[in-house]
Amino acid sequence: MNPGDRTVIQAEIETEYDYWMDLRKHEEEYYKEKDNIAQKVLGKLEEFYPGIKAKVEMIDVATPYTFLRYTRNYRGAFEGWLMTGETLKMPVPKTLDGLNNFYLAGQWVEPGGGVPTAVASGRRIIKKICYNDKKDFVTKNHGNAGNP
């Protein structure tokens, strides 16, 4: 999630999705509470990383409104799956009966969900399509960016 010479701190809030819908109505007063949330955390980050606020080159805060806006999501939701004991257990088929060369990969198929989740998957399809091409499944290693 970044180029190797930069880190990616990412922050997850609970929220309620009905706030954010009446607060987008007020685009002013939306901004600047996307903005006032933004201080906090850094804030709050702050306490543990001394100096990370003069080093921040980038914030972005996603609200239930900014994930129904770019994925449609059900309320905003930001990620596919609520992560229970269940739900980590739970096989989704990641393939569909009479479709031959068809897989399925993202934050839907996969417990949990988010930008992570659904690039993990991609990169599990990728290995089982090579596993089945009898090809070997091979990466390169930008960076810190992953490993093989």
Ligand SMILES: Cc1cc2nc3c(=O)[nH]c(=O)nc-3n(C[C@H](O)[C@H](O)[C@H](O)COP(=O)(O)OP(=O)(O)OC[C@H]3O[C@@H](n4cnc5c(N)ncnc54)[C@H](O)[C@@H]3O)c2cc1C
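Positions refer to the first chain, counted from 1. The term rigid core refers to the maximal set of C-alpha atoms that superpose within 1.5 Å between the two forms. Fair warning: this is a prediction, and the values are worked out from it, not measured in the lab. First, how it differs from the form predicted together with this ligand.
- With the core held fixed between the two forms, Arg123 has its Cα displaced by at least 2 Å.
- Core-superposed comparison between the two forms: the Cα of Lys25 travels less than 2 Å.
- Relative to the superposed core, Lys34 shifts its CA atom by less than 2 Å between the two forms.
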Second form
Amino acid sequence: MNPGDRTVIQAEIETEYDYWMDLRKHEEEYYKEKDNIAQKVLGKLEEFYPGIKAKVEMIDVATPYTFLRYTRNYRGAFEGWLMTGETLKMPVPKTLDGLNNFYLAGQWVEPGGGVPTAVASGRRIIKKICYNDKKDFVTKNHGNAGNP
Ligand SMILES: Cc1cc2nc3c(=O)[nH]c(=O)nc-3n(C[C@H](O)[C@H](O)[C@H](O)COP(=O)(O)OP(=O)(O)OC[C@H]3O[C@@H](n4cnc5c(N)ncnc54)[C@H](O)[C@@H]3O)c2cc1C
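What's the form predicted together with this ligand like, now that we've got the form predicted on its own?
Entire complex below, previous chain first.
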């Protein structure tokens, strides 16, 4: 993604929404904690790649508050339901009683979330609509556009 000899390293850490929402009320402490975490992660990276610390040009720390601010997603969730033994078996309704011709698709109605799941969810709904309308569900191959 980067020109020349630069690159991006992304580190993901599990965390709690409430903690960050509380901390965000104290702006200075919030930014201090983000910086603190960035330095800790850098410290760990330094153990694997000695000298990396001095070469870092830019750092960006996103918290659940950041995801909430950008996406308005429930509790800053970035991929909908976490995939667990429980959620995998969880049936999520995709219609609403009393509202005809209305369907839900996307990360909140398919455990696991993410772009592929959201796209597959939309595909399943279209298939269901075709079935209800007694139409054949036909897909077009647009080539793989570089994707496998
Ligand atoms: C920082 C970040 C990184 C991610 N990285 C990845 C990744 O690498 N790979 C991956 O697979 N997934 C990733 N995800 C998750 C992925 O982006 C989501 O799971 C996916 O986009 C969900 O698609 P969706 O269609 O369900 O919801 P969305 O893409 O959130 O679409 C919902 C749409 O509904 C609109 N909307 C909301 N309310 C209303 C309303 N009342 N009226 C009209 N419109 C409304 C919103 O504006 C939005 O456009 C990432 C998410 C985040 C936040």
